[in-house]
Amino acid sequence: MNESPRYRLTELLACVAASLLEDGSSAFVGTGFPIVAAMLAQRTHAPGLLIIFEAGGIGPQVPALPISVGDSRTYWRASAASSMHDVMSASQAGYVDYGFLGGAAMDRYGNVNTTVIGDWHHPRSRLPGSGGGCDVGSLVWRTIYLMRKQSTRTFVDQLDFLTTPGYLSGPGARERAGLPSGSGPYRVITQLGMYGFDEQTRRMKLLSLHPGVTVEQVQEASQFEIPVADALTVSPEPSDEQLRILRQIDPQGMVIGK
C-alpha cells in the first residue's frame, strides 16, 4: 500500500484499530502502537474505554504517549494505580474485553510467535518473547494483533515457535487445552487489511482491505490462503480530525513516523 500525501500508514492503522473498541469496554494495551490506537479510542468515540496496563495502571486517562507500560502517564487521573498480579488476574477472572498483541509470526488459526525465528537450539534470531502476551492471548475474551509487515515471513504456515495460542489446531482446541471458551483471536490488522477468523473453521479470512490495496497483493503475502469475506470492504481513510488527535497524542512521531 502507498501512503496518502494526507496521512501515514500507521495513521490508518491505528484508526482501523481504534475503530474495535467500544464505548465502556475494557482493553489490555501494550507499549507503543497498542496505546496510541487506545488513547484514539478514548479520545474519539470512545470516552468510557477502561485502559488497563500491564504494570498495574487501570481506568487511566493519558495525558501523552507513555514510553512503556511502566511509564507513570499510565497512572494519570486513574482508577486504580495497581499491580501486574491485579491486571493479569483480572483477565483469568473474565473482566477484560480486549487485548492487544503483536507478533513476529502468525499462522492460519491465529497462533504466535515472539520467541524464535528457526531452530530453538540454534535459532536465525531470537525474539522478546512472551511478556505478558501468552497471558492476554489466553485469558481476554478478544485478542486484536497489530502487525504492520504482512509477508510470507510473517503469514507462515509452520511456527517455528509457539508464544501465544491462537486456536491452536482449529475448532475445539482452546476449550481442549482448558482456555476460556468463546475466547480467541478477534482480529489482525496489517500494512494490507483487516482480518477475522470463520466461526466454523476458526481459520483467518480477509474482512477488509486498506485503500489501493488488491486481494491478490493479499495472497502473494502469505504462505498459506487467505479465504475472502463475501462482504468484503475497504477501510475508511482517517478524517482530519483523527489526524489532528493523533499528531497531539504523538508529537515526536515516536510510534506514527514523521
Contents of the next structure:
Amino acid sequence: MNESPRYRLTELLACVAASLLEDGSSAFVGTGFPIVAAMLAQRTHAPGLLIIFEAGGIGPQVPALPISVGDSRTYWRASAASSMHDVMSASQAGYVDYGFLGGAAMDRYGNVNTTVIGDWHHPRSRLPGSGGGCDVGSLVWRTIYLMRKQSTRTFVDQLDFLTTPGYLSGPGARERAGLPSGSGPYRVITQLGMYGFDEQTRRMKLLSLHPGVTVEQVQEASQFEIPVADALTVSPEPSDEQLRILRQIDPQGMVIGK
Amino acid sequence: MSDPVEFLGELIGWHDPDENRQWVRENKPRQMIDKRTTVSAAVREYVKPGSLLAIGGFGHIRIPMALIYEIIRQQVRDLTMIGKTAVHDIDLLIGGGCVSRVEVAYAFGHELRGLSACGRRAVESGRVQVTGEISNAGYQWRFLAAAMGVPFMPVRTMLGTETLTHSSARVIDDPWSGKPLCLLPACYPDVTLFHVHRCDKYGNAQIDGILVEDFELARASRRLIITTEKLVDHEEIERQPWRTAIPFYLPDAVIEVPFGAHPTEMPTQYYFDEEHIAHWMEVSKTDAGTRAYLDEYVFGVPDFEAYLEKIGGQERRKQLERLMDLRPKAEGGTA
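Requested next: the structure of the form predicted in complex with the partner chain (the form predicted alone having been shown above).
The next block holds the full complex; its first chain is the one shown before.
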C-alpha cells in the first residue's frame, strides 16, 4: 500500500482493530499488537471496554505497554488480579465477547498455526506453540486476528499444523467437534485489508481495503481465493487524535515501530 | 458424536488417584515443621535426574532464578519440563544441558521480545524432544484435576485441533448434553519451584499480584521448593491468613532469597531487567555464546549472592524498583 507520511501502516492497523471493540464489551487480549489496539480503544471510543489478560489481569487501566500478558501492568488499577483458571473459566462460561490474537499462518476457515513449520516430529522451524491462543480461539464468542504480513506464505491452503481452531473444515464443524456453539473467528486484519467470514460457507472474504490497496494485491498475497464482499469499503485513515494517543501508548515503538 | 481420533502426545505426570493419595499419605507431613534449608541442598534433595519439573510464575514473571541457576550448576540431567509459558527458565535449563524433553503449551519464545534461539536450536536439532502439545488453559486444568485428586478434567478447549491430537487428552461424549468433550488427564509434576513474596519457615506462602496457575500447580506437585523475597514470622502470616496461597503442608523446602527473581519481574517489587534478558537472547544465538554466558553467571560464581553482585547488586535493584513503580510523583511514586 501507499504509506502516507502522516501515519505508519502499523498505526492504521491498530486503529482498524480498535474500532472493532465496542464500549461495554469484554476482550481477551494477547501479547503485542492486540494490547496496543485494546489500549487505543479504551482511550478513545470504548472507555468501558473490559480488558482481560490470560494470566489473571481483569479490567485494568493499562498505564504503559506491557511486555508480557502477565506483566504487572496488566492489572494496574484493575478490578481484580486473579488467576488463569479464573479468566479461562470465564471465557468457557461465556463472559468474554472478543479474543484478540496474532498468528503466524492461517487458512481460508480462519484456522491458525503457531506450533511448527514443517513436520511436527522433525520441525524445520519450531514456534512457541498454542500458549493461550487455542483456548481463546476455542472459548470466546468472537476471535479477531491481527496479522501484519499477509502473503502466500501466511495465507495458505494447507496449514503445517492446526494449533488454534477457526471454523475447522467449514460450516458446523466447530459444533461437531464440541466447541462452544456460536463462537468462532470474526475478523482478520492484515497490512492489506480487513476480512470477515461468510455466514454460509464459513470461508474468509474481503470486507475492506486499506487506503491505496487493490483487490488484485489482496488476491496475490494469498494461496486461497478470497471472495469480495458486495459492500466493499475502504478502511478509514487514523485521526490526529488517534495517532497522538498511539504514540503515547508506545513511545518507544516496541510494537508500532516494527 | 465425537469422531474417532488418534492421539500422538505422550502421557506425562499422570498417577492413578489412589496411588497418589497413598504417596501423599506417606510423604507429606501434616505437622508444622521448620523447612528452612539452602538452595544447593534443596536442589540436591528434590531435583533428581529424570524428574518432571515445573516452575511457578509465568514467562518472565516471578521465576525462581536462584534454583534454576543451581540446577545448572549441579548439572542435573535428563529433566522433562512442563512448558507452561516456560520461557527464560526453560531456555537457560536447555542451554545448561539439563533438559531432554518438554511438553509444550508455550515455550521457545520470549513474548514481545522475540523467539528463543537456544530452545529452538535444541528442538530443531533433536537434542530436546517435544513429548506433546497442549494449551495454557489445558495445562492449568491438568493441574486442577491433580489438585482435586480426580483423574481428569472435562473441558471445551482444544477440540477439533492438532493441539488436541498431539496432546495426551481424550475425547468422549458428554453423557448429559451428548456433545463431544475434551478430557485432560491430571498432571502431577515430580517437583515444582516457586518464588514468592513472603513465606514463614513452615512454608506458608503469600503471593502478591496475579496467581497465574500457581494455586493449582502448588497443590498438584509432589515436591515443592519455595524461595521467598522475605522470610517472615508465622505471626505475620496469621495476621492475614486469607493472603496465603500455599499452606504449609504443601512445600518441602523454604529458602530466603532476596531479589531472587532477577532478571525476571517480581510484581510490586522490581521490574524486568530488560538489558540482561536482551543480553541472554543475543549471546544464546550460538552454543559458544550460551556456554560463555553460563560460565560467567552460573559456573563462574559460587552462589546467587555472588551472581547478584555481578549484575549490579543493590544499585541495580533500586533501578528496577523505580521501573516497577508507575505511580505519579504526586501520589508518592517515581513516574
